[in-house]
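Below sits a lone chain in structure tokens, taken as the form predicted alone.
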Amino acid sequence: MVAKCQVISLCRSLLRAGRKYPDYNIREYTKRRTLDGFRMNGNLTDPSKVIEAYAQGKQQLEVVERVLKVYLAYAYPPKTNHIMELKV
């Protein structure tokens, strides 16, 4: 059985990961999807369903973190030039 504190921790982790996106639309989308998913599964009582929903949430957290790394690496390159390219 998954403890209530683990579920709350997962929700907070998903919300924190979503806040790291520089784009407003993606931030709000991840926030909305996270809260909707937890509200939808908030009334689960069957232990197997709770474990399944928790595992799916953990997978979604991994996806959000992986996509964030790619997004930050390619969509938003650093604004400054490389240190060797700066003219003093």
The other form holds:
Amino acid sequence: MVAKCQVISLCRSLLRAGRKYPDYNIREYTKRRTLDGFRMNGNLTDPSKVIEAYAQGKQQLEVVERVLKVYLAYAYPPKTNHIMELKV
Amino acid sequence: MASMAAASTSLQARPRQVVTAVKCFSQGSRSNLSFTLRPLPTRLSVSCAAKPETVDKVCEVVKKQLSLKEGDQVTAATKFAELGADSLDTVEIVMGLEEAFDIEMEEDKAQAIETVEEAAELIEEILKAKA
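Can you switch from the form predicted alone and show the form predicted in complex with its partner chain instead?
Next comes the full complex, and the chain you just saw is listed first.
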């Protein structure tokens, strides 16, 4: 059975990992997707479903971290800032 | 969720009146201790250990994250649960605070945050350690 603190720390790790992307779009997407995903599954009561959702979350965390490494090593650092990031 | 809330309320309950020890220095070098009841000030200006600017900034971030209206009161003692935030909202708020102050909070300390005051104190601790 997955404990509440485990779920919260998984959410936090996902948000933290998503923050590191240099690309604005991917950053915003990971943040939006994790929060939506956790809120959607927040009311699950069936223990097997909870474990399934938690395992899915763990897999996504691995994906985020792996792709982050690829981006940081091989892909562009953006030369110009995204317009949404301009401080008005 | 309910058990966590119950545990936190029992921890946070503070007596409305504080028993303080008032030291009276008599003519000689002996100091006498006498106890009086002092009513707690309703404005938390003295009992909060964090600086008011930090607390204000934290309140601003909280208000923005939870989309509170202007009139809603957010003081140092406000618990996030009182403002209608569940644990996910609290995680979001903590992330927002990390970005606003440009700090990194540890997992277990961040999990323990329940009120605005605790957040402000933890932030100041980290800022002091960084400086």
